[in-house]
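A single chain, nothing else alongside it, follows as structure tokens in the form predicted on its own.
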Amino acid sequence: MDRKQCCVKLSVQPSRGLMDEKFIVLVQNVWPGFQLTVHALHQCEDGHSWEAFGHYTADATGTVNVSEDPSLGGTYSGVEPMGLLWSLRPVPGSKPGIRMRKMNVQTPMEVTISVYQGHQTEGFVDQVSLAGVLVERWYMAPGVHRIPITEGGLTATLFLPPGPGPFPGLLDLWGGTGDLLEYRAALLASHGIASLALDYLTPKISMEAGKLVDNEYFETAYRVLQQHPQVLGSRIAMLGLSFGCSVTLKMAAYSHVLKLRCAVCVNGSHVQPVDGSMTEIMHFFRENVGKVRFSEEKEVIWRNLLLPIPTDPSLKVDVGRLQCPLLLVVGEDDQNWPAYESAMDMKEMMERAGNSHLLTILWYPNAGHLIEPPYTPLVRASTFKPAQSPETMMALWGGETVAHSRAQEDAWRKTLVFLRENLF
């Protein structure tokens, strides 16, 4: 290898593109059989690296193309095309429980994609690599814009589409977490679609006041999207994840401001006392902390606290009152929400009323709860601190590395279709 080893190309086409976006990895000019291995490494805003990396043999070109030839071992192995993404795991000797996550769209995720001689497993970073690519991931496209929004005591983000509009819109909500997360927004935005990111469980507001917002912070969220002069005001959806999932719901269907054309909800439960205010809903949670489980690694199993899901009327939303077409997602091994048990629940609940024509449930088998845009890697556990509590703990999310990745990029392309149909 001597002589060529320092002629190794290697190409990743496109080197900059949306998080979303397939590339193709091309290795050329090694010897024909020659054993490489091809090695990911990103490093988080938050200091922490992760990894992943296949091991191939070249073919008789000296070619290796890591979208059509199989990884013989490594963090992932067969055909896989983005398996350098989405079997990322942190670096050996990495702090337990850390997740990957995008805090500022306005810069690119960074890959270093490299190749090494033989079919290596650890010591990356003490070896020299024959050729290396830095490969940029963006979640917002050029020409995307990025808004605060603080009007009406909101804590917000809008992503406006590249362009005059007007643009469909969508409120976007994260889980219990709290927090101002925009990845997931600025990709829809991507996509053509206007999107508000909202923190709905620690925005300035809440914080400030002491006690957590009530409807009228989402209808105020709503007015303000719809009353934007590049949003159709008409053409309004909306997408949870988690605890977002409740919030969704319950404004879907007895909400008189909010007219959404659609919803989406990932991983969540329609169970919750309608009546109750959102510190009221907090308290019922709380109420089932008996029913909580502890994995043999002690991580947190929260999906009985909603179980068995209740049949008193006045504990969940009555989702036979809801007028736009509803899309649930629905990880099988959601280890955090009894996302299988509600879905079914509501699917039976629709029926009874009539209204069943406007559901459509994507099922996922040995998905987990974290459900996000494609090639993020699965983080079956990690630490998490509820909002509203003062106590970080390691929460089972659940999931199976290649399962989860396979219903990450069906369900975000799926959803993205029923978004457009919908919207468009």
Given for the second form:
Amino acid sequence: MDRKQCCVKLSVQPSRGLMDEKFIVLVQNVWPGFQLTVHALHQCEDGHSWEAFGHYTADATGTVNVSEDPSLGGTYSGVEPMGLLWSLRPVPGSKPGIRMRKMNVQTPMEVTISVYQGHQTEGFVDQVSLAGVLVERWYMAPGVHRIPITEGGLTATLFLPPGPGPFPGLLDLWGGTGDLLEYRAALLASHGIASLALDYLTPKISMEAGKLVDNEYFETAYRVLQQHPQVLGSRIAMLGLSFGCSVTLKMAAYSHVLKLRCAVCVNGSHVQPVDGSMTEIMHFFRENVGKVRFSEEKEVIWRNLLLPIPTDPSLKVDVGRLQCPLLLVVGEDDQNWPAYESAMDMKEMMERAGNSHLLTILWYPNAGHLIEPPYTPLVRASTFKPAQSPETMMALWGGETVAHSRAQEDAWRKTLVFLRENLF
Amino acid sequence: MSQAALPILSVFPSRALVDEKFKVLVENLPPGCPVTIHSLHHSEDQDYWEAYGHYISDDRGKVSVSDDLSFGGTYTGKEPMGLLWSMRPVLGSRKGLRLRKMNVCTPMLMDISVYSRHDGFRDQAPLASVLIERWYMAPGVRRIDIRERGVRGTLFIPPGPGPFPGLLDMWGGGGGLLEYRSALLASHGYVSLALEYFSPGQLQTADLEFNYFETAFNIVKDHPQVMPHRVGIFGLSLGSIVTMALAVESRIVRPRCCVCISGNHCFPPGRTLAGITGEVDMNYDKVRVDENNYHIWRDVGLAIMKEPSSKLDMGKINCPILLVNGHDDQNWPTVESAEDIAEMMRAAGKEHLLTRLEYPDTGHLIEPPFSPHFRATNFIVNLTKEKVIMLWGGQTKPHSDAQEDSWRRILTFLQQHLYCSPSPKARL
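Taking the form predicted on its own as the starting point, write out the structure of the form predicted together with the partner chain.
And the full complex, kicking off with our chain again.
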């Protein structure tokens, strides 16, 4: 049928949702058996456009329900309620190696969902759709307060949930690029946890003094949280991704100041000179730079830098000392860090030490390094400029789209359950 | 530091349209724990509105407002949306208040909180509290001020390429420009013009030529994103009279369908709209007051209806019409009017065009769902310029049920008549 369809009804519920909430996309009022494409378009803050689409055939009532009907092709296939978000990819002609990250969390991610006639794969921007709606995806729930923190020399942002409190707290650490990334902390606050997003590689004091922070910086961050009138000082967790795990594990195992209720590490490692300062740790990594490999597309694979896992105890955080529950999230296709091998080694160490009852590991085959909150696209490789380094490279993070997206959804849900069990 | 579990309160979705339902869940309570769930809204007029229900957590320490029973408060029983529709001004508020959002570009904000205990729950700080947003405008809906061809109003356009069906939307005797229903209709896919046709209290002197409304209708019809043969009219109270008059008398406009809430057909043919007030004025002595001194106008309507020449000949209507009325309407005999309309249409063989919805214990102000019930509110009488409290009628629970049920049916009616169906029959 190629007659132009009029009066197509398209709805997305909820039209304003949190980033980790599902939605239902419903197309109604088309001819039975009508072939159509449901399309998502998002222009991110840096100006790049991303799109995703699925091919559907309307049922006998002239309806397509993306949550229940299979996509027959497109950027995702099968029954995928959220495929329109997690399969987003840069539009043709985009610069290679871009990554979608929301820097301003006070405004929503806006996605235009449209319906086009027929099963199409390109040229959407040149056509008029049959219907289109705008969907907002928020990192901040209503009433979440965003508070920039500069006391004690910190470069951080605190997100407080709405309500009188007091709330459990969380220190949120990202990885090697540095910068102050707020979105995960904002989302955690939307789930009732007072979260402090901490820039520890490129904070103002480091940039000014020309040297990396030391343990005291993390102790200050912990104290700021602990002493906040709306935070329960005895219920503070730490969450790290990538290099953030290195810090998290070290603090959890050795710090006399940080008394963590629990810790979450996503795709990181315990391998580091345990008595080393941040600078010495970085040096340790750079010493092994000869182990760097390259993919066929010349992307940098860093995972071997820390392999094989050392047997020398001075080169690994002694996780046998941990006294709080630890959740490890492992993407088995992580090409940037040896998350799999590290998790195996940590498990063994804790079994030997007798504290493995504290350990939970979530293994995700074919998931890559950047396991983030759900429904944002897999970044399999992107341009990466490590903090303190002048060069930009194309880093291979790994992961296969469908498996990685499932991992993000599952890991986030289980992380929230883990935090709820231990903090509430 | 206590090791007690922290209660967790969540409302999904936290941002919603005003006609969408939500789920309120409290978890991590001790089992069998009495709690009160409370909603609070600070209105644009600076009044506070609240509602609350008394609950008891189950053996897993959970309270689900959608599934559990409220044992007291401003609502009882299993009422998923009771925290909204049973809202009322807090103790000590001014009298005769009505809650109406004037700025539809921002959401209504509500605090939903959970407190320990039933009696005296307010004595302590809440255990937890969240903020929710309730919107009249979906994302992407555009709002456009209309000041053209002498017409004053606001046009709301849904997101997307269109074209869309259109609606002319009119409120009642209070006057002014109320945008919220049009904003909501646009959120459901209709280009909707909220029309201002007189200022509050100025009905007597307003320039109410029939032509004003025809022009307004055409502004919608002529809009590049509107399907010109799919424009309907939506009215409440006085707006319903105008709606019926346009459908029956106008030689210029042909609405595709009409929705008339709490309306009547008392409009002397050939008279101008300013003449409507003349009928009311002549029968003003029939206004009664109740024991609270609230004005009851329904007898004025009954008197007017006795005169056949005061009524529109509804047998002449040629489009589907939906009448929504409450049996406890104290402002106008709308059900009696609907009976009379049905009779006229039956006699003319037009019965198939009529759909009637009538609700028990429901008053005059039948608004979009989950709005609080307004049984009696402040009103400026156009004739005397007095500020009175007008009795609209209705009992809260049945009235709220009527709002929820009628809105759903109104949207279905509009979809049926204004959005084409794919069947070949619709192509005629």
